[in-house]
Amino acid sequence: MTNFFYPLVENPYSDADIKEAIKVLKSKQLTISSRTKNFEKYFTKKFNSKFSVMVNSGSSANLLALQCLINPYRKNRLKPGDEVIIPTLCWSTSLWPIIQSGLTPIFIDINQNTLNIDENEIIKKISKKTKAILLVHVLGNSCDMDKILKIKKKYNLILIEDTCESIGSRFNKKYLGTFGEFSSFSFYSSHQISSGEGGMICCKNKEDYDIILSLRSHGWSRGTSFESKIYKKNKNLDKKFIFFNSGYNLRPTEISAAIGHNQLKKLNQFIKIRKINRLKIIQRIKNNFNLKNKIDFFYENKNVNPSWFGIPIKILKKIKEKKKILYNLEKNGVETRPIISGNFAKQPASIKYKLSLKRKFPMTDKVYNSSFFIGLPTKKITDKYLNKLVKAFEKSI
């Protein structure tokens, strides 16, 4: 079914966004150039980051973070078999870069109330091989970052923040994505801001920044602080085409940078409208007599000022009725989806690659079996639209 009156995401682009894209087209400079650089600078300033590098997706940002950690040009690099802690409630490309980098993922259960990693479970799984934690900030919420930072400090761990679903969220007034050595952001069309496809990776020191720049673009020395140093040792080579590192081509286009930059300027406005819409929907559903004690909602963790991605919902009726409820909602025009991808340890890919151990993750399973989420519009919703949504829930549950 595709005819949803309440889709997961509406068309996120304004006329102003399209005008910026047209300017790029008219300039005929479509490949990475000054627009991308300007967006990176604006992003760095907006989030008080140290270094920001735009890439073609949030998934690529995660890949670069892990590849940087094992890179031979990094002084303190991770070694094959080193362990990286990750929540079971994650996206595939939060997980796979760990494995693709020769590292070992250690799954940790979640806190069923915040949907984020359970800080208390982390400590139980730390070993001598544990070198990093990869957090996934879920749907605009986060775990207790104070506890995470204490664990990080005590065990001397590297922190990677997958902030793809939570751009603009803050913990204790500090933006998520600024706590760790690395952080990733996504500008996919369903996220808080969009550039069509695109993402950003942030890091905290120049060494990592230069490695990431080289990895993003073929392993070139061009544009990095390695450039002159490498050339001095290789003067027989063309300075513009010296490849000193492994690499990919994960660069964005100027069109994506132009749209993303324009949308980021409106992020605070988007966050405000989403909060208003979310509150209206929750209040109307909770006050509806026919829906009372049938469904409930997830709320932000303590000290979190969220930038909501969607509206996660928990079913209070019997778990076995979830499939029927989702079928009815979609039949009545409301698009639904699981929260991220559920317990990733149970996905066929995890089983195929023998990542799914015999350990159980009861909280992640509980969330998957009794929860789902719906979209959250960035434009102000009308009472008529809200009434239609509530009626769809009344018919479905």
Ligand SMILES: Cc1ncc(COP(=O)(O)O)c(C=O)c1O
Given for the second form:
Amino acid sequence: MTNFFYPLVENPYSDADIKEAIKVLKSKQLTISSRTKNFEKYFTKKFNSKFSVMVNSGSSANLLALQCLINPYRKNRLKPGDEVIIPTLCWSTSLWPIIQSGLTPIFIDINQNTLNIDENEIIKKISKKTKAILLVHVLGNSCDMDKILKIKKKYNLILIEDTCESIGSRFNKKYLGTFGEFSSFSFYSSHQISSGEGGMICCKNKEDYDIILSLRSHGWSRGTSFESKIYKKNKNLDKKFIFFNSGYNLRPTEISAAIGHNQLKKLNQFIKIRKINRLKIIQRIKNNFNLKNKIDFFYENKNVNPSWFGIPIKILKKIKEKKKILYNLEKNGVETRPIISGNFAKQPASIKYKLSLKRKFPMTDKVYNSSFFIGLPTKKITDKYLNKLVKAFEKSI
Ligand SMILES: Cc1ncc(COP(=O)(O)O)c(C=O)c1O
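I have the form predicted alone already, so could you send the form predicted together with the named molecule?
Starting with the chain above, the whole complex follows.
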């Protein structure tokens, strides 16, 4: 492994996080129990959401949202072939749950300044089959949620918010992930907070909540309001072991719940320090004679109070120089990443599955060709460290 002095992620776990994990190990209760429940309660309260269910990843949260939407126990369920709008700048498991649920994804290009879906392009692609919008809030930023809510209302669409990259960001003071019927969060180690692996799905009504609980755990009725309803009709069943739904096992461990809970308590502090660090880095680079005309930055959208975890950067030089610049940065100790996975319609998996082969997404291409991101530490950076970072940029670009 290359030794980066400026890695994408510093080790995110504090001694206090590890202590919480050790407490779980010592209790010998590792499978889902009170730690997970407590974290779910804390999460619900913190974000003022309605129902929160912890799962083993953000990908699983997306899968459960889409699977809930087609579930036969849902009153207004989606049917095979119904269309779901999704931005081309997305993660693989923002997209695949749509297809795995028998629905059809309709890609929409992004706004090159916000990195999020271009709200004005959505209406052009709405058809009788359009039933939902799946937003991806990219790297702590968001599109104009007022415009999205207007479209949602006008066309009676369900809204799913993939908030895996934006926990703690707000639009008009309201947390991202609380606008839609469903939202997903990820606690993977490179995100704002981490539980090793882990995720959360939030939903707005009890019917969906009960379906999600059963899907998370083998299609089991335990802990859901279906338990007594179904037992009443099937008294010959063992009440404790009723499987009334299809299902997976997407449960988290108590260890990740304990770490995630402890990390969430520190989210506000992480957001604050990251904002300070980001501004320091941007100011220094913008004021640097050798760099100011070579790279630029992305800023939060209007009305967004962002929770960053990385610094997206655009290269102002010729597109073909990007590869060389990234190679140089990594050689000089700065780890880099593409902005999510670029234009997902161009990934080999999308081509294999023949998704949107003919359509063009010029803004997503432009961002992919000219941009990348670097990490953003949660500890205050020193002037010495900042100087080293700026030097690495000067040597690389
Ligand atoms: C936008 C987005 N959605 C979903 C995921 C999946 O989250 P996880 O890694 O927890 O499965 C990621 C992962 O990085 C992501 O960036």
